[in-house]
Each structure stands twice: as structure tokens, then as C-alpha cells.
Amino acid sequence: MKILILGQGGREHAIAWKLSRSEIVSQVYVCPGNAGTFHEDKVTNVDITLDQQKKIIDFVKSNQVDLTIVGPEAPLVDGIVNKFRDKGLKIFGPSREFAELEGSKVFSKKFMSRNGIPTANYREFNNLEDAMSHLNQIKYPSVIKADGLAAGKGVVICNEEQEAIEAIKKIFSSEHSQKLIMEDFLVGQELSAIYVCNFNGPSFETSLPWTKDYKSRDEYNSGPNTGGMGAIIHPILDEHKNTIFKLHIEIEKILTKTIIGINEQLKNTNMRYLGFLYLGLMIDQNNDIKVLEYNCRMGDPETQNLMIYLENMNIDFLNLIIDKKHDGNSDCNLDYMNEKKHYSCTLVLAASGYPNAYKKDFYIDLSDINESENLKIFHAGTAMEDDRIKSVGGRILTINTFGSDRQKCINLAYENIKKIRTYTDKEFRNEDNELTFFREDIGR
């Protein structure tokens, strides 16, 4: 099979990792991709942008692609995958109006009040001065988040009232969304719970293994959201197992009346749910869980984490999205249930400054790491310039490591993220060792 993967951050670099490792796949595209990418066997680097729909679809004609799956979010809420289908190309990744519950918070809210789905209280404003005057009901700390797109900054969590003006007044102010939900702050263990709703249809879902993702930029879950800056597999190893079972049991509840839901509510459009669906879920000290947030894509940095963590466990990716019959819902957390677990650390390199404006247009130099079957790097906001590997995004890497022992696990990806050096210049001749930043308790 030849696939094309539309992105080009770390979940895209993994994604075509993974998939390029399949005994029945000859040729992976990655558009556009990045550094890490153009140095991947069976992976070829397209120069097409992903607002480039046209070019997108002439390549996948011109070059037999067999099968294109959507990276990111943007494309799947611009309907990229409805104009694929117009022209006949098999995509993976829901039609644009399955992809509102992610492209609008005030959608996904209504969806889950409708369908019995557990989430926080919650209300909704279409214009600053209701939000303003609705601030002196509120209890802090209050969570505000914006309702279209916002690349993982779009959910601002408020300890007090100017905190609370100011992020109302910058959603407001964006280009990027005239409404905005007020929703109440839920304490607990953040778990993402990531599913493949395959070509077979509902009832033949896929669960991935549970991760957890790091939202905030600095240690003890403090400073500003992030895009994510790292992630664990698994979050609750320690949990005995008949606990992770009614947990299992219950997220799978949510699962089920969301795909019954969505799809009920969009019988309309002759589609079903395809692609992946991500639950964020907060478990609270009760193990009662509410749901945070739905992604319709894969989460970035969880993919990373994911994808080292199914190569270990010798599962083929590609064979959990095809056409490939299997017996009901399959699931890849039954690692919970045996004596010996495994464990899986991901570390995010990130630019000082970011998740604001942030320094770019410096080299890495990777060349003290040597990758292995425990321990690859996933690059994100990279590119290559005369052979050497340039800083171009916010988040630039990841570190992703795999292993039995959970802390010997962490060890690894911190002793490698520390082997990392950072220069002004390509020639390597003035090395800066402020130009980027990472998380110091990723798992701890």
C-alpha cells in the first residue's frame, strides 16, 4: 500500500513511522512534514501545504495513493475529508460535520448535555459583555475556553477575576472565535482515551492505551496551556486491576452513546463516524470521570508515546484503520490486566517563549543519541537546511522512550533529552543553551 499523511508535527512524524514499520505498506507520504520525516526509510516528504487541498488531491490521483489519513485538526473541520470522498479517494478521518465536535466547544457542550454524557456545568456567551457581567457568579479557579480551533491554547484556566477579563477579552478579540464557554473547574487525573473508529463501522472501535497528557507549560502543572509537553503510558499502573476495569467499562459507556449519538444526530448526511475519536477525561478520587473535551484526531504529544509504545508491543497500526475484520471491540489496554506491565515516557523539546512567541531559526544538534528499540525521536517544528536540522516551531521534538520499569523508563528520556545542543549557527560554532526549554516531572 502507498498512504499519504496530511500534518507535519510530531504525531505526523510518528504516525508515518509507525505505518512505514507495516509489512504490506511500500511507501509513506508525509505532507508537508519535517526534518524528521526526510530522514525515515519508506517516507517521502511532499511540498504541498495543507490549505493546498487541490494539489493534495491531484497528488493522491497522480501517484496511487491507496489510502490518506488526516493529521490534524484544521483540515478535518475545513472538509477535507468530504472533498475527498466527492472524488471517490478512500480517506480516514470524519467528514466536516463530525468534526464540529472538536471545531466548536459550544457544539461538543450541547452534544454531551443532550446525550447524558458526564461533563462540567457550563455556560455559554456570544458577546464580552454577557461573559463580563456573568464573572461576579463564577467560582475560582474557572475554566474559559474559546470555541473554535486554537492549535491546543484555546482553554485558559482562571484563579481569579482578572485572569478571567483578560482571557475573556483576548477570545473576543480573536479572528478565531466570537463565542466562548464558562465551564466549572474539575480536579482529578487527566486521561486521554483514544479510539479507531475504523471502515468496519460502530461496535468494531479500536481502544488505544490510555495515555496522559501534559498540558501546562511548567513544573506542577503550572504557567500557561500548552500544545502538550509530554505524555505517559500508563497513567494508572498502579490502580488495582479491578478498578481499571470499571474504568475501562465506564469510558466505554461514553464511547458508545457518543458514537450513537453523532451519528443519530447526523443520519442525515448518509455518513458514520470514521477516524479517530479522543476522549479527554478527568477521573476524580471517586474514579467518577467527565469528560473534558473531544479531539477527532489523534492527540500530539500522546501519539508519539503511542506509537513507540504499539511497536514494542508488536502491533501493526495500519491493520487497526483498514478493512480488516476482527471479532467486536478490540482493545489494546488488555496490558493492564497482566502481571507484567510496560510502561512509555515522551518528552517534549519546546523553544523558549513558547507557548507565546518564541525563538526559531536555530540548529539541533541530535548526533550524541543513539536511537533504538527503547528510545526514538519524533520531530515536530523542524526543517532541514544544508544537512542540518533547523528550529522552526514552538514544539520542536520529542523524546520517546519504552521499557518494563517505569522509572528506568523516565531516566532515559530525560538522560537523552539532556544530550541535545542547541547553536546559533549551522556551522555548530556557538552553542546556546537557552534556546529551548522541557518539562523536569513528566511522570513523576
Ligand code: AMP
The other form holds:
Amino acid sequence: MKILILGQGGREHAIAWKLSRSEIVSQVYVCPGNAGTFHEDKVTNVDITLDQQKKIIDFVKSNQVDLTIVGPEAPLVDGIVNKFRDKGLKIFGPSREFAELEGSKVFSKKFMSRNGIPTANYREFNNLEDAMSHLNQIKYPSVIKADGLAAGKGVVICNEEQEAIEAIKKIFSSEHSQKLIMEDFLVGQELSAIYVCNFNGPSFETSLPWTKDYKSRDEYNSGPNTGGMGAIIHPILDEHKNTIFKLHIEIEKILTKTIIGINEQLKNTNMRYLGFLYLGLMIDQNNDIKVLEYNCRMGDPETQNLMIYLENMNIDFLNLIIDKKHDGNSDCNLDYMNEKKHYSCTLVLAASGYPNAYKKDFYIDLSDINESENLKIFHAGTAMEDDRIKSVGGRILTINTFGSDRQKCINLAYENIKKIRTYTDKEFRNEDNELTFFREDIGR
Ligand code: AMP
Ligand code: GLY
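Now show me the form predicted together with this ligand, since the one above was the form predicted alone.
Let's see the whole complex now, leading with the same chain.
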């Protein structure tokens, strides 16, 4: 098969790498890709940007691409899947109508209320005055969310009224969103439950191992929200198997209500949900679960964490997507009922300043790191300049490790991220340790 991956982040590098290791894959294209995908065997970067949808379709036709997989949410919300289908081209991802689950917070909250899916209580506002006058009724912390896509920047946890006022003003002055929701702040631990809803249709969803994403910039969940600073196989999977099993049943119920509800709601489109479905969940101390958000794609950096895991566990990711023969074992989390467990750990190296304005255009030396089965680097905001890796994004790359001991796996990741050197010049004469940072508490 020839496969095209759309996107340029760490998630797309990880997917491209994993698929390139499948025997039935002859070629993986990544559009536009990064310095990491540039270096992988069987993987080729394609110099087309994601907004050039016509060019992408022409590329797929002229290179006889068998399957296209969409990495990020923007092209999905933009309807790239509808366009491919109109042309009879095979693509993995939900169509525009289904991608509203992620594309609009108002849509997803109404959907959850209608379908009895547990989520934080909320109110919707369409104008600044109404939102402001509601502030005397809320308790802090409180959560304000812009309605539309905001590249991970649309959610503000407000600890006091002044923060809420600023968040509301910012949302209503932006051209991207003219609606917002205010919702209760939930306490607990987050869990990313990602499903592959494959070509076989409802009830053939495969649950990938639950992961924990570390969303805030700084240690102990402080600092601003980011796209994710690290990920780990979820610690809840180390608990007693009864706990895992009960959670599994509750999360499956949420998945089923979601799939049935969305297919029913959009039955006039003659389509059904196809693609990745990411349930962002909050688990409280009584193990009660609420949905924080839906994403209609895989997570970043959860994907990097999952791909090194699946590779070492000999699970064929492509097969989960095309799933010619379903083997009946559709939940990777149930492996955690076994005594012998395995772990993966992902650390993000970010540019100083991220998630606000950040440093870029510096050079990265990875030569002290030896990649192995248990250690893999996935690039994100990198590009090649001559033979050097140059930083071009806020989240630069991830270090990903695998092992049968959680703490050793975490230690291996930290030992190696510390081996990365950064320079302001291409000749590697001026080393500067202040150009990047990482969170010190991933895995805790
Ligand atoms: P969302 O895009 O809705 O997932 O929000 C991004 C992040 O903000 C989540 O992963 C949580 O860390 C945090 N968050 C969102 N909603 C809430 C909430 N109601 N209570 C606490 N934290 C939240
Ligand atoms: N890591 C969170 C996300 O991809 O939305």
C-alpha cells in the first residue's frame, strides 16, 4: 500500500514511522512532514501545505495513493474527507459534519446533554454582555471555552473574576469565535481514551491503551495550557484489575452512546463516524467519569507514546485501521489484566517561551542519543537546513521510551532528553542551554 499522512507534527511522524514498519506498506508520504519524517526509510515528505486541498487530491491521484490518513483537526473540520469521498478517494477521518464534535464546543456540549453523556455543567453565551452579567453567579476556578478551533488556546481556567473578564473579552474580539461556554471546573485526573473507529463500522472500534497527557506548561499542573508537554501509559492501569475493568465498562458506555448518538444525529448524511475518536476524560477520586472534550483525531503527544508502545507489543496499527479480519480482541487496555505490564513514556522538548511567543531558528544536536527498540525520537517543530536540524516550532520533538518497569522507562527518557544540545549557530560553536525546556514531572 501507498499511504499519505496529512500533517507535520510529532503525531504525524509517529504514525508515519509506525506504518512504514508494516510489511504491506511500500511507501509513506507525509504532507508536509518535518525533519524526522525526512530521515525515515520508506517515508517521503511532500512539499504541499494542508490548505492546498486541490493539490493534495492531485498528488493522491497521480501517485496512486491507496489510503490517506488525516493527522490534525483543522482539515477535518474544513471538510477534506467530504472532498476526498466526492472524488472516490479513500481517506481515514470523520467528515465535516462529524468533526463538529471537536470543531464546536457548543455542538459537543449540546450533543452530550442530549445523549446523557456525563460532562461538566455549562452555559452557552452568544454575546459579551450576557457572558459578563453571568460572572456574578459563578464560582472560581471556572472554565471558559471559545466555541471554535483555537489550536489548544481556546480554554482558559479562570481563578478569579479578572481572568474571566479578560478571557471573555478576548474571545468576543477574535474573528474565530463569537460564542463561548462557561462550565464548572472539574477535579481529578485526566485520561485520554483514543479509539480507532475503522472501516468495518460501529462495534468494531478498537481502544488504544489509555494514556495520560500533561497539558499545562509547568510542573504540578501550573502555568498556561499547552498542546501537551508529555504523556505516559495511564497510571490507573497499575491499579487492581477490578478497578480497570469497572472503568473500562463505564468508558465503553460513553463510547457507545457517542457513536450511536452521532450516527443517529447525522443519519441524513448517509455517513457514519469513521476515523480516530479521542475522549478527553476526567476521573474523580470516586472513579466517576466526565467527558472534558471530544477530539476527532489522535492526540499529540499521546500518539508518540502509543506508537512506540504498539510497535514493541507487535500490534499492527494499519490493521486496526483497515481491519480486514477483526480478531475480537478490541481493547488493548484489557492486556493490563495480565501480571506482566509494559510502559511507554514521552517527554516533549519545547522552545523557551512556548506556548506564547517562543525562540526558534536555532540548531539541535541529537548525536549523543542512541535510538533503539526502547528509545525513539519523534520530531515536531523541526526542519532540515543543510545537514542540520533546525527548530521551527514551539514543541520541537519528543523522546519516547518503552520498557517493562514504569520508573526505569521514565528515567531512560529523562537521561536522554538531557543529552540534547542546542546551538545558536549552524557550526555548533555557540551552545545555549536556555533555548529549550521540558517538564520535570512527567510520569508522576
Ligand atoms: P478541552 O479542549 O476542552 O479539553 O480543554 C483543554 C484542557 O483544559 C483539558 O485537557 C483540561 O486540562 C482543561 N479543562 C477543560 N475543561 C475543564 C474542566 N471543566 N475542568 C477542569 N479542567 C478542564
Ligand atoms: N494532547 C492533547 C490533544 O492532542 O488534544
